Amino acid sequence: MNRGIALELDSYRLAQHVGHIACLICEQGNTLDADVCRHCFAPMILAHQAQSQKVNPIIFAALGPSGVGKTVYLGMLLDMMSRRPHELQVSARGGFSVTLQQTTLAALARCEFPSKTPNEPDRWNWAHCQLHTPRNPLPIELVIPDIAGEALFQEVDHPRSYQVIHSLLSRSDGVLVLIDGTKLQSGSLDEDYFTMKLLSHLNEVGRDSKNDRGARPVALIFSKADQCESCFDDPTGYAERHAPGLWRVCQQRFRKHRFFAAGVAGACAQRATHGGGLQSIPLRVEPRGIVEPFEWLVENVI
């Protein structure tokens, strides 16, 4: 007589995953074993970490068009904040939260800029960190994603085309908006128009009591300011002269806003690509004005 063999029923295995956990970004339910949210494709590790701490982290959104330097700025910011010995400090939660600063600094060390952020949300760099401030004895949870500029452009033109971006803008506690200072200096109005559209869209989402339309602090950063020194002298005056539409929108719709200037590469050069175009390369790394916008945002949120 053959000895019986115990087989686990498929229904029993499925019963182990009937529990649900809400996505941290869109707050929709997902199974406990899901890697990404089935609604917005945000990584579910953020929700599991938040659940383990029993606290919802604050969310900062870094916004700007493709090529403005969001990845470079965020990577340098996180690296500098993680190395500070005193005052405001940042420490990563989980190995995935170190990827952004690692890839950014590795690219700069090779005299290159990081690759363009893919449009797929599950391929973005999501940084989940802890803020350590002198005023708070306990660390504060913080999430900052590196949003693709092209995906953001589509969401602004066609709202809800990217559910993850819509939910991020609705839930964000503070916003970092990057604007290419060199393009404004050259007379291009594209940056002014896009940022006006972006801020108008931002003003339409997150109308609940937590995120009142004009209450969220907005730090506007002129990136690549090392190539236009006048940005550092007077960022607000620079905005009024070169981006009057943007300056006026901020005055009228956002009670808490401030202009900043930041640069990562002390000098850049151009080299020809195989396709016949020109590619910008950093000759040296001289971060300047990186931490100040973030510190101002933290002071106005916490």
The other form holds:
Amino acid sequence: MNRGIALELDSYRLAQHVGHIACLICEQGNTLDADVCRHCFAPMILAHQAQSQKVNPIIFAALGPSGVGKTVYLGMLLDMMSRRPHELQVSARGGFSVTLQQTTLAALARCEFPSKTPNEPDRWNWAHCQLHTPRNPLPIELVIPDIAGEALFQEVDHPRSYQVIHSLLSRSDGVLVLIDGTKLQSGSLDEDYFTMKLLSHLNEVGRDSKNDRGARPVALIFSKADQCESCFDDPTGYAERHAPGLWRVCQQRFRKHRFFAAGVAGACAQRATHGGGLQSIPLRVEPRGIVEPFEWLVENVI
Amino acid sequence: MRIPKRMCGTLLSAYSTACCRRKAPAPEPIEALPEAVPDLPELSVDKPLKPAGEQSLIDEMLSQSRYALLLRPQIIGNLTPGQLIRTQAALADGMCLVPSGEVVLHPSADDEDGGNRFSNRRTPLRIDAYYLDRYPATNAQFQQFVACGGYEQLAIWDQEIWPAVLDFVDQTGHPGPRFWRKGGYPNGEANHPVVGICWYEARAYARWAGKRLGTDAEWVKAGSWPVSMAGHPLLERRYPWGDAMDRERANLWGSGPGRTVSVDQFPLGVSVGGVHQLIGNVWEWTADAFILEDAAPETNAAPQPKMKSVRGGAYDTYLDTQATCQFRSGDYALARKHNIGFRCAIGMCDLKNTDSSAEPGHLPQESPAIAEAPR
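For comparison with the form predicted alone, provide the form predicted together with its partner chain.
First the chain shown before, then all remaining chains and molecules of the complex.
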């Protein structure tokens, strides 16, 4: 004997699975209820916000090896741009966009550097902001992700291992490349090689890869310049002296590039850990040269 | 006319630098100076007149803000009444008296939660009464030190730093602060705090002026102005003007022009005792070593042997929590930064007490030594 069971048919719920929206980064299809893209793990809220505003945001990529200071730079930049009465201002779109500056400044206030960005793309911080410039009456939508350095170099060594990075490098309108100024000063060639490798890859995957000299603006920033102050005096000369390979690649392959120096911590101390390593401690927050590369990039993109 | 031998003996033996002028920019012969200083009060006929050379030397020291040397017990007896009055006036103009009492130094991490108005986490330190410069040392004042050949007088430099003194040059290779040119400060910045000097340069200047760098505890006491009430925890201010940040009162990131300003600007930021710009404009070297305070068990609080403590925040200090009386930062002793200056101190016990109002009972008792800040 069959006994019927009354089931409520919530068919309307299926609609959100049927709906289709393209990821802002990799441009592949996703369902409307997806939190992160099922292809590249970029947050789908970026796509929803772009769709609701009916504007295509510009994308900046901050690149550099692990430990170079990408998170600190981006967090500090966003905080300064959102707090300071300045020609260029940013205002966050959504709470998630404030997380990066909040975690960075909270760590610096404790005299610590923020934790290392995890390799998993769904755990990265993404900032979606509105950029207010004196030249444009309407705000400009801007997306900047804080990507992990290790993941970046895995992608460079093994292309398409991180779909999100591959798409970002292809799609980004401007690039901030961070280089550890202190390592260059100490004579280490690693930073030079890392950055050359990165720029070569960037040039290959860029939109205008057919062009010998890419038109995409690239701001090269010597980070931790508070510990090697000669960076501030002449960043281009510093690059020529301490990173000749990188300097030559930029001259040959990037039509719009410029060197900058930036520092967030006024001074750092070293603390020995029980593991035998050294931990760097920021002793105070004195941002220098943070906004200038971003301003230059915006000027060259918009 | 030669400088009287007795005077030279006193000065040179106690402070070998007082008469030593190895590199004066425009050496003016002492013989050419006027024989009498017009604004001195008349001396009675029964008192011996001081030789003109001696007077001019004292006047010169007063013009160089080296009044603290003249008030030393070994020297003060050589001053005429008029010179004594002027010297004491210079002291009152240039320095503030901070009474003896207790102060608590917090770990910097304590400032995260908005500071501790009531200091009961640590044992209070007792420090003796002292004088602290009313303003940070200025370019004009430091120019006097440079012009007097301060960088050539090895006696005022720590012996350990002698090899490095030759490297303390400006942009053009002349002895002087890092950002100067041709031995002179930038135009229009005479009254700005001197920056681009390392800890050793600050210390040498202080010695030349007959003073010293203040300790961490002294600096905090001048700013937080603690009040001790029997049976209650020490009451301290978070900022010299009170407990709330007011960016109108200090040259910090976002509140000033983004560079150093004259030391007499931001007058609303004055402390209870009359000390200006303890917060903002430039960090200030103190005498103490900088040691990381760390409660985390997995790490070692490794001493930073080359680091010295700086306090007060600067024009580019970003966080309010790092521009408080209690916040301490540090830098390498040889660092010559764009935003670190200094101000000098001197123990009250180091000066000859000639002011009747400063007798015991009126002011806190003197003691032979200044308590040191905790390491």
